[in-house]
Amino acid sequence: MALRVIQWSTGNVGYHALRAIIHHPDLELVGVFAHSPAKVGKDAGELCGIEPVGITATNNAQELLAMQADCVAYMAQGEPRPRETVNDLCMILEAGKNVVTPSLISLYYPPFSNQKIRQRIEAACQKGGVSLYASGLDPGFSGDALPFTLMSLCERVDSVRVAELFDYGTYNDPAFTGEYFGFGKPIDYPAALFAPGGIKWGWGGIVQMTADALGVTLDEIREAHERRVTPKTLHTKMMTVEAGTVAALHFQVQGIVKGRPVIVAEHYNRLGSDIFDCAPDWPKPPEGLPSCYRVQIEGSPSLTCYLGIKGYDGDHNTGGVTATAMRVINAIPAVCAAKPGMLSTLDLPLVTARHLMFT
């Protein structure tokens, strides 16, 4: 019997998932939450581009979870509102359905997360007796599953590095992601995921959560972060980047051992492909990627693997946001048959795209 899912918010993120929902045939989907006015009403195949399937998207939150459901994928975006986040996920929690998003990265590992919002998400899912996973593509699935299996081939592990080399110049997000890394900012602009802590809050719980995997005691969790600016103006989907602001940034978490970074979580990020010349040290996806993940294990064996990504229209950006939707989608039926509770990817069997591949 296919699970029943209510999909909560259609942007970016949600706009994947929601198609993914209606075609997955284990799934069921029963209803839509839109924050947008100009959403609510419409038909949930309308809302991602296909065929009107017949159900109707509202923003009445009570009405859709009084409706018998499994679990709600939640896709609001999170980390501009956290605390109206975290009442959502608690309220649909508490109202017995489980909840599988990508929205909060710093719930991705629950140990690493704030003790008072672990409390009170962990007593919500006791309350209602369901789970929450939240994950991704990064923090996510590139942190951590795809390590972890490559870690299974080594007799010895002596460093994990992943490393984002991600062109950000076709991804329509200026208001959050270009404003809270600084792009088209001057290189002193106080961006927030500059600030005293940002980093390792939003990238922390996978270097933590790898070191748990491993068996290791890290003595502290370090950050590091550098920008540089474009020469020239570029012109890009995220926005248009004046000369001399910042069209690019690197930044990285260390699980330091002995004084030594043994697990490192880093972005290279830029905006517009035709900039590398702004940071030619810095290095780049292999000929014929656009933009990728590269992981790189030191030990016996050493291994190095490059994760290409494409979406349908060939971006890899929304490639990037279609993988962080399935990371969570695939997940469901997993997290619908786990105990109550906070799940991480540790907690849960290998999740794999079980009857997606359509004949």
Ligand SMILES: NC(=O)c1ccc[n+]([C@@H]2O[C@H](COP(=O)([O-])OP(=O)(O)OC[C@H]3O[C@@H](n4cnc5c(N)ncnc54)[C@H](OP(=O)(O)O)[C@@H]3O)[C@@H](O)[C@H]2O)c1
Second form
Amino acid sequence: MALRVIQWSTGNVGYHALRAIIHHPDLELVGVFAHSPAKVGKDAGELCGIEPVGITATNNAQELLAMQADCVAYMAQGEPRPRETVNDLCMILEAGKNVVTPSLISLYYPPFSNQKIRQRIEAACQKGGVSLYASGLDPGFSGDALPFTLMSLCERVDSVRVAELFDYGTYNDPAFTGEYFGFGKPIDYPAALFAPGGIKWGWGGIVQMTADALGVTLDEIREAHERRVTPKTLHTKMMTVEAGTVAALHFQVQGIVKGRPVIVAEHYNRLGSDIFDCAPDWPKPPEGLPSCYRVQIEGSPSLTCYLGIKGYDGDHNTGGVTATAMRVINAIPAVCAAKPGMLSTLDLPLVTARHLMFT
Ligand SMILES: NC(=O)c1ccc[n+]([C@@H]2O[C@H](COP(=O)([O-])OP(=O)(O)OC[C@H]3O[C@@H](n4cnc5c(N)ncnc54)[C@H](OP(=O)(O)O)[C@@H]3O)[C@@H](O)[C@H]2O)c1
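For comparison with the form predicted on its own, please write out the form predicted together with the named molecule.
Up next: the whole complex, starting with the chain shown before.
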């Protein structure tokens, strides 16, 4: 029997999740939550660019939670509203619905997340008898399932480095990757991401999860960042970046053993700029890829893997948000089958695109 799913919000990521749920042979869409007044009352099909399906979006959370449903795909913007997001997640879990979500990247590796928040969510899981799996593409798949699968080829691992080399120029995410990252601001702007502990909060879980996957004890976790300004004004989907303001940034979280960074998760991001304009010395994707993920494992054997990504419209950011949605949507059967509690990628079986080859 198909698993009954409620889609919670239809922004960049949720749009693709909703469409995938509607088409998925193992899932059945039973409800849609909409925060934006303009979406309330609209048909789910209309909200994801396909034919009507007879289910309309509501902003009545209690009405939705009273429904028979196995899982909620929660995809409201999480990072700029962490308190509200945790409240939403607990409300849904306590109502006995499993949750998959890319919102709140700090929850991707529960043992590394804030202890109070973890205890609250864990208690909600136990009360509802359900599970929560939070993941995405980066952080997420590119720093956990992908390198973990590669590492299964190794007899020895000396270091692991995962990087996002991505142009956000066609991404419409002004609240998080825009404002929060400090794009379009002066180079000394106090962007939230670069407050002490900010990068670690978001990407440290990936480093700790990798250490735990390897059975390595880290002496400490460090963070570092660097920003570059653009010499010319750039017009991107989420904002105009004036000349002299930040258009490229590099940040990293380092897992240290004996003074050596043995596990590194990092981003080289730019906003519509030609990387040669403002950061000619930074790594760039291989020829032919506008953006990519890169995994470098030193050991025996040493491995390098570039992951290019392209959406149905040919755009790498469309590909990125589709992959973010599918990483958790494809995990729904495993999450519903898991014992109650917060899950990470290390707790799940191999997740594939089961039943998604439409022949
Ligand atoms: N790890 C990864 O690889 C990855 C990649 C991309 C995104 N993400 C995360 O996934 C989440 C969704 O990202 P997105 O790009 O899809 O976000 P988005 O398009 O900016 O926003 C998603 C939805 O959030 C809802 N929303 C906005 N303001 C709200 C408020 N004040 N109260 C309640 N709901 C509100 C809206 O819902 P309605 O549709 O209901 O109106 C909006 O469509 C974010 O937390 C993001 O950080 C992770």
